[in-house]
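Only one chain comes next, encoded as structure tokens, the form predicted alone.
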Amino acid sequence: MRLHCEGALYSPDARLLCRQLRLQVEAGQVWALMGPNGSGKSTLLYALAGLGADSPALKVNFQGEAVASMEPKKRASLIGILLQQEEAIFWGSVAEYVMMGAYAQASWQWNRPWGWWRADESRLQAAMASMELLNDAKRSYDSLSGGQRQRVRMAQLIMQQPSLMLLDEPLQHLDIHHQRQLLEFVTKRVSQHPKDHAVVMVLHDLIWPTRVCTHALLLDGLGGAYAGLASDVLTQPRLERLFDCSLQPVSEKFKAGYVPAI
């Protein structure tokens, strides 16, 4: 599994976000995508997922094939994205919402046009269990809190079973227990299937990236980018410049992470 992205990144209103971006995500890698507000993180994830407006300045390929030109169902079977915001209204249950993720991997049968809905029940149970949702299966999605909805949306993505997960602020609305749970799930998924899976996720909390990510891409909001191994990229001086904020390590160890110095 390999995704390659190269070129200039522009916002939907044609503002230059990054002059020269080069990103190669390979199986077995967990990437942190970081930068100040408005630096282009969500725009980049949309482009990697093939959801943004076509831009000749930025070329994104998955296994050598242009992502933007892929047939949508094929693309969804390979690349899954957790959006930062979801405006659509859904009146069904938690289980029904999660089940919709099965469509990307379902085979179409002319005599059973809705056969994909009868996905393997064990997969559905496993997806909901991974986000601690089994007791909420029959609840209305519309009745859930923001944090609960975030976990349901993540379970739907797990049900989708893509090779590459693109997560836009996956920790928003989650309490510390569920933050740890989500990060533990996605990192274990990659480590247990190092030839098939990878993750790119937008993170803001500086405690987590140094502990769970193998690589990092920083967008500085001024047209620049810096990518590489997490141990090389996520240093205190570079993060302080990136966020214009004094930081302090929570311990002497590199993987401990940073907090704002107050």
Contents of the next structure:
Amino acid sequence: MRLHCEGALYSPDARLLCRQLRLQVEAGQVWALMGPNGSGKSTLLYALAGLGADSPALKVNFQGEAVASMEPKKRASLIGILLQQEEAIFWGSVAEYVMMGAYAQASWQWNRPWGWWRADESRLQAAMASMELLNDAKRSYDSLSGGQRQRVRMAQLIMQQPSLMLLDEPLQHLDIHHQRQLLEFVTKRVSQHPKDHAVVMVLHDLIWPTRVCTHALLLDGLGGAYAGLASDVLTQPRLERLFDCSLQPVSEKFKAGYVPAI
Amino acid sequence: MRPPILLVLSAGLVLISVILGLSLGSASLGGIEVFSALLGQTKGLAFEIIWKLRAPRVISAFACGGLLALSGALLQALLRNALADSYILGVSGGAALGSLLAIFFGLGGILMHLTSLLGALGAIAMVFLISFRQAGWNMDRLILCGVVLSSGLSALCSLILVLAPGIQVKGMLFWLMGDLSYADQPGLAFVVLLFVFGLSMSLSSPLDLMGLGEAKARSLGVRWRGAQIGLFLAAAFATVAAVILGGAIGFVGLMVPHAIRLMGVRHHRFLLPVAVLIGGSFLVIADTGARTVWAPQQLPVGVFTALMGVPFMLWLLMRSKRA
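Next block: the form predicted in complex with its partner chain, after the form predicted alone:
First the chain shown before, then all remaining chains and molecules of the complex.
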């Protein structure tokens, strides 16, 4: 798979976020998307997912096909997005919520007149197991805590099985155990299928990106962008400038991460 | 309750309500008379009453209730608002103004149907044009717009009620509360019911996902704009057909879908057919009450839908675990 994106990025209220963006995501890559608040990270993910307002300024192609005009079900089977915020009104159970991820793949069949919601029980179990949700399968979605909901939404994305996962702040609300588990899952998924899968995720801390990402894209919110190998991009001076914050390196197994210096 | 069981039970309810509606009435017929007339074995007064008077009325009530419950279920899902009902698009206000004007100017029959149709379509067009003017389809704006327009139209209706001579006011009140006394041509409404039901069933899976919000639904593969336009039009047509047939019968479109959700049905592929069956039979029973309780005087059926529905709904709300 290959996702190619080129052009200028504008916010929904037509503010210029990035003058000249050029991004190529190939199979096998794990991208960190970083930048200060309001620098256009979510806007970019929306555009990559084909959900943004039709903007002629930014061209996004998946294997040469424009994502904005792709057939919705086909697009959903190729590109999946974990949204930062959801306005979901959902009264059903956790398992039902996760099952909705299968909408794009399951089609009506004569022997399954009630459709996709009975699509694939074993895949549903696997998706919930990967986010440690098996014990919560029957609980109602709106009784869950913020972190649990985040895992349920991730499980739904896993159920969707897209080639490219776009994750907008996947670690929000998660405890350390589940942060590690989620990152391990998505990076393993890519390393086990290096010809099919890729991930682009918005991360805010400076510990994880150097350890789990192969590539990084920095948006400074002032019109500039910097993309490349994680080891080239995520350097202390550049990150200090980007976040306007002096940093303290912490090293772990020869890989430097950063924490804010006080 | 498991949805398939509820589906079977509601089909049973339809049967019971139809039998009740056909056998009860201001002319008291015995059980054997009704039974033999239903089978067509005796051609007499009972046969005439049941097949010429009661059957069209029962069918009308069923079509009307089914349409209202269906459009209420669709609009609650589309607007993602629990307080939405069939009339949120201003249909009842527009149709009410149309029919009250018709009564005021002494127009009857088909002309009155025509003016209320024009009123309903005018109100819908206005709500849609104002809410969907720009790129953003703002659901809050649509709800506000519908509410504002409805209150304006109801003020105009009140004005007509005040200006109208006393003898017309009763007819107007019956129309405003919902009344099936003149609903003897249910054919077209039934066609609309079948069409809207088929359309919304074919979109029932996307409808489930649309509750998750536009971005999420689209990312999961829903053809958002197409499904939204199709379902809005379907809901609007269903409401217009119901209002033309029976006036502004309240409560069915709000309550029936909620009651079904509270009973644990959330997937629209079950919720929609159960809503049609329960909405239809509920209105048949309410209309039977309206015909018989004060017989030979007929009461507006809207009074009965509220009197039967409110206690039931309150009871369901009290015993449901979810607030």
